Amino acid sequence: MNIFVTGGAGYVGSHCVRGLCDAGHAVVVFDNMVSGHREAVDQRAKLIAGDLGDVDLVDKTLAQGGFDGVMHFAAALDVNESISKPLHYYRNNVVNTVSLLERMCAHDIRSIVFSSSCATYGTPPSVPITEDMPQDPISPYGRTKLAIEWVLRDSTVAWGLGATALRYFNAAGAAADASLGEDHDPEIHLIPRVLQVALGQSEGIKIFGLDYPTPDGTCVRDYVHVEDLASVHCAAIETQAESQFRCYNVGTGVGVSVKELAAAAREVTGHDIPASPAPRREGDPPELYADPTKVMTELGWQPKYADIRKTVETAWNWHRAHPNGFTAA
């Protein structure tokens, strides 16, 4: 298959590029590189520096690619930053999607894999988190990823595209050769922030929130790995058919609260990670995690990452092997 990769540079995208490459699939990856790295992408696909606001140059890239389907990464994902600018959000992650979506029906591309999230559930009933569960998202962040869906939907019906959302927990980790891993500027999520103490490149973490209703106060998480991530991508848009539309919960189905994870960092760096308590943060909720049910059932996906050690392990090789990210490859 001939694949349009947006976001292909990033932390997810570019671990997914990398399994569709593996898979024997053609590959050009369209970011704006705000927060992508050209290192990032592997070397047999193709790169194209732009921005989904770009129309004509996207319109242009998917008139002359012959492409089969289109997988799409490329958004705006702190939770917190959504709040405070919640403009920037659904404008750089609905409208440019709608934009790229007409693209796609102008040139007759009617498959496509959309990165989506838990966030849509917003402060679930229950856990674990089956796809039948209501969404009401709680933050800018989920309720733009949730629009995208709404969107997704109604184009099956209206021109016969056919759509899988992902809706993964928090993505983790680094490829097994530690030549792929998280690079951010600020670092936004947990791990690689604790993994910056173990290399001494900060005094400590912060826990927001030790009053939550879950076993031990923190917050409770399902880290996928990213690895894992690149696989179920390449099983949806492998088997997508038009006309459809798809939703699947991308975890472990196992949770992990921040005190659990900054323990199994201090395991497996053999450092210690100190850690104060801070307030609460708007728009997290106690506990996340995934009944991975139906992804396992319908796509025959298997996690290969289910103890969040191994998962530390491989973002803590990537991290002391570019302790300043792809800057120092």
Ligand code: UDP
The other form holds:
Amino acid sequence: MNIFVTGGAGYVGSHCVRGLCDAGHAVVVFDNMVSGHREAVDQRAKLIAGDLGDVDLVDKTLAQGGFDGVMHFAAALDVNESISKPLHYYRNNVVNTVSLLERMCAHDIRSIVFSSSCATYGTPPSVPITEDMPQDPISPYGRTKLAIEWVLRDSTVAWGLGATALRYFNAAGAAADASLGEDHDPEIHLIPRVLQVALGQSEGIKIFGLDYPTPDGTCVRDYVHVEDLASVHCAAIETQAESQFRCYNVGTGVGVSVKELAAAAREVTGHDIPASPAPRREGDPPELYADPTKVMTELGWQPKYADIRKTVETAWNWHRAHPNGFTAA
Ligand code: UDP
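Switch from the form predicted alone, shown above, to the form predicted together with the named molecule and output its structure.
After this comes the whole thing, all chains and molecules, with the earlier chain placed first.
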């Protein structure tokens, strides 16, 4: 297949681009390079540096590309930032997706795999989370992802789009060969922050909230390996039918607390990783982990990484080999 990938120079996008190339697909990456890295884009893919807000460039690219489908990763993704900058999030995530879909409709491209999020559930009534639970996001970020899901659903009815919303839990880990990994600036995510301590780049981590109604008082998340995300994206685009909306929770099904994550990182790195208590972070639900039965049954997806230590180990190998990320490697 010939696939247009937005945000393909980012963390999840770049691993998926590699997976698509490995599977024999032709890939064009479209990325504004604000948080993406040129070095992260597989050599077999073509990279166009452009913003989805540049409708003319998107139009021209889609008109000439002969694409069979789109994978849409490009988005702003900091929950906390979305609270103070909602308009930026709605424009960047929702408005730009609507523009992209308009151009797809104009050029008769009727397949999209969308990076949705478990943040669309807000604080779920119970865990594990199934796809039929109410979607009631508690942050502007989560609301932008849910709004896009509605646009996709309505498009499947109106103009025959085939759409798959992959509701990721926490993307984690790095390529098994340590050549691709996570490189955000500023780094907000737990695993890279923990590993920065092990690398001596920071003195300790802060645990955002120890009084949550969870077994050890810290937030519980489902850390799904980024290479497993790549394989589910391939399965989704390869099985997509027109005029159909599908949604899947993509996680391992295992909940890991912040304390458990820190303990796993201590085991993997041999560093004592000091952790100090800090207030809760706004927009953090206590406990999120997936029931992945639907994606396993319908797409035949099986995550390779189920043990958090193995996932952290791949991230550790990447950060050790690239202590300053891509550019300074
Ligand atoms: N977290 C933390 N300290 C940090 C970064 C994150 O305690 O320095 C917690 C955060 O509150 C959340 C979990 O770790 O409960 C995972 O956060 P992350 O930002 O990695 O992903 P999110 O779940 O927000 O998508």
